[in-house]
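Just one chain is shown here, as structure tokens, and it is the form predicted on its own.
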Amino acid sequence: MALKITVIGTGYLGATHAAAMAELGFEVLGLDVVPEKIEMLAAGRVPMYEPGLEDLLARHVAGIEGSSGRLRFTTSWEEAGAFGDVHFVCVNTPQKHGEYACDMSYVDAAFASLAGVVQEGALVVGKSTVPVGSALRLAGLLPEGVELAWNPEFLREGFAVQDTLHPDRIVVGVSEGAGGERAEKVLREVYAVPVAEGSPFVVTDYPTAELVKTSANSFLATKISFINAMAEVCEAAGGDVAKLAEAIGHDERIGSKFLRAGIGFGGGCLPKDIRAFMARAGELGADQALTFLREIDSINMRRRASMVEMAREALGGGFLGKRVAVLGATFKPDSDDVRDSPALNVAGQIHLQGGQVTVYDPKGMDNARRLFPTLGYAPTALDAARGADVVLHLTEWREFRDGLDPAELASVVTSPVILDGRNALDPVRWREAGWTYRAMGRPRA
């Protein structure tokens, strides 16, 4: 008999996981406590921008013409409990307000509700990013005869569908003994297709599985902040951080990915995950092991202030009465996510200091307006730049990198000065079009 799967929480992670499980051939029921979200998903629409996700939903949501009908959504815990053989918990774990620690209230509430309806013999699988030690505690909330496994997610926004259907690794944390063996067997069945395609299947204990996600994000954050620290040194020494990154990236032990200097990382994962990791290490008495992450976080936040200062310098020392065009609002391209966005943070700082800021982003405009309603917004990059005294490139969308015509943009600005906060534009092309081009950690000409 084929496994039936529920997905608890239908945000970015849960909606993607539910659609992917249906694509892999399973009957899937997604649950959320927000009725509006369920109504939207049941109509085949998603509350966020993620390339390919809406098409995937349309192929499987019941009631949509031509779909497989394998995917449905509900707000009923009783229905979910009766339906599922495997329950994936995909709820959010944000940073606590005013603290570094992770807010586990949504996870705890999901487990408490699920514990009251889950059927004996079912498998509960945690996918949320949680502090190490959480799985063992949460396992104690489940009734006897219900096993827990921990299966961390490794989704990249903009590539979430690909990462779920064709993961670069599948990590499964299980308990010791027969229960853990059964959990491993069930999850090998769930992920049979990607495993057959070559995705590694790594089986660990609970703590190791929980540490994999936060360790991976901490490593990536360290690599980003390392090259940004080198950009600061290059600026002081007159070096070129882009050439430096190219040179060290040829070392196969280092690699070239995540070595583009700029205004740093943001979003809903890296910043809050490294802070929660530090907080949890302190609780475990291992805080000295992660003190370096404080400097990683500090370097990252400092890059935003550095971009504001670079803009101030380009404008002759002040923002008052100056028009500033900001290209990019999301924390990364191919997403509409503006959570902890360096681009919006820079735009907001300049606005507070008297600048007239106009923002354009291909996908993040609505979310940006909700978060920063006092900024100006334009329907195109050209409109954002009209009359600008300086243009800031802060999110590396392909539309900006490949689609902008420097000569056309120069014709609408007051002053052709562009500050590349992502080191993604071609300096030669922009300078040949008459622009003063500056980027963090690179020579002025």
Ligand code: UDX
The other form holds:
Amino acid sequence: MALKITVIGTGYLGATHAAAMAELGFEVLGLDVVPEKIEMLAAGRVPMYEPGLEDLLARHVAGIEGSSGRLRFTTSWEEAGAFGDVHFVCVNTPQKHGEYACDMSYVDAAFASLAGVVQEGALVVGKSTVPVGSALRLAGLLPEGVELAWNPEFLREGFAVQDTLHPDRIVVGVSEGAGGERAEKVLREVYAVPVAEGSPFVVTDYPTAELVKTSANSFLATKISFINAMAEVCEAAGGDVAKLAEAIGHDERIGSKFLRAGIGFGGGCLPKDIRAFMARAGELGADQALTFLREIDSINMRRRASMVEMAREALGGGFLGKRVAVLGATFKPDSDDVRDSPALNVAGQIHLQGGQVTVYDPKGMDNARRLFPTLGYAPTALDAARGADVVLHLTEWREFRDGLDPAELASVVTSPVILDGRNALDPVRWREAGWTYRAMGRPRA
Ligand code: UDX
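Okay, that was the form predicted on its own. Show me the form predicted together with uridine-5'-diphosphate-xylopyranose (UDX) next.
After this comes the whole thing, all chains and molecules, with the earlier chain placed first.
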């Protein structure tokens, strides 16, 4: 009999995981404690913009015409407990208010509820990003005869469907002994399709599996802050960080990915994960090992401030009475997520210093408006730029990179000055159309 799977927590990670499990052929029941979320998902809709996810849901959600019917949703723990052979816990672990540490209350609550309903012999699989040591503690909350595995998730927003269906690795942390062996066997069955396609399957103990996730995110954050530090040096020395990144990226040991200098990283993962990692290392007495992450964080936050300074300089020294167009509000393209978005942070700082800011983003307008209702918003890039004294390109949507016509935009602004906070526009094209183009870590031309 095919395994029956529940997915607890149907946010970004859970909704995608549930749909992907149905796509792999399993019967899936998604559970969330928020009834509105469940209603939406049961109608095949998702509360965020994620390419391909609604199509995947529509292929499987029961009750949608032509669907496999393998995916259903509920708010009932009893139903989930009775249904599942394997329970994936996908609830979120945000940063605690006023602290670096991560807030485990959703994970703890999910395990407490699950412990009361889970069937003997079932497998619980944690996917949430948690401080190292959590899996061992959580395993102790489950009843006798219920095994726990830790299986971190590496999906990127904007590529969530692809990353879940074709992961570049599957990491599984299990307990020692027969229980761990059984957990590994069950997860090999769950992931049989991607493993057959060639995804490496790495089996570890609990702490290593937990650490794989936080160390991977720390490495990515370090790579971005490294190139941003080089951008600062390039600015001081008159070098070009884009050329530098291209050149060092040819070294296979370095690689060219995640070397785009600009206003830095944001989003719901990298910033909070490196902070929670530092906090946890402190608790373990290993804080010295991660003090460098403090520097990674400061380099990153400094980028936002230097973008504001670059804009101030372009405006002759102050924002008062100046019109600033901001292209991009989300923390990265192909997402509507504005959590800790460098773009919105810069827009907010300029607004608070007296600038008249008008923002346009292809998908993030509603979320941005909710977070920063006092900023101005325009329905198109052209409208945002109308009358602007400076244009800031802060999220590298394709619509901006390929869709903007520099000549047309020049015809609506007050002054054709563009500051590229993502090093993603073609300087030659913009300069040829009469623009003053400036980017972080690059010569003024
Ligand atoms: C990240 C990890 O990549 C993923 O594996 C993990 O599961 C969750 O966290 P995500 O938050 O979706 O994924 O964003 P990511 O694509 O990693 O980008 C993070 C930030 O770094 C964005 O703000 C992006 O604009 C910025 N970035 C990325 C740069 O500034 N320069 C780069 O070269 C690459």
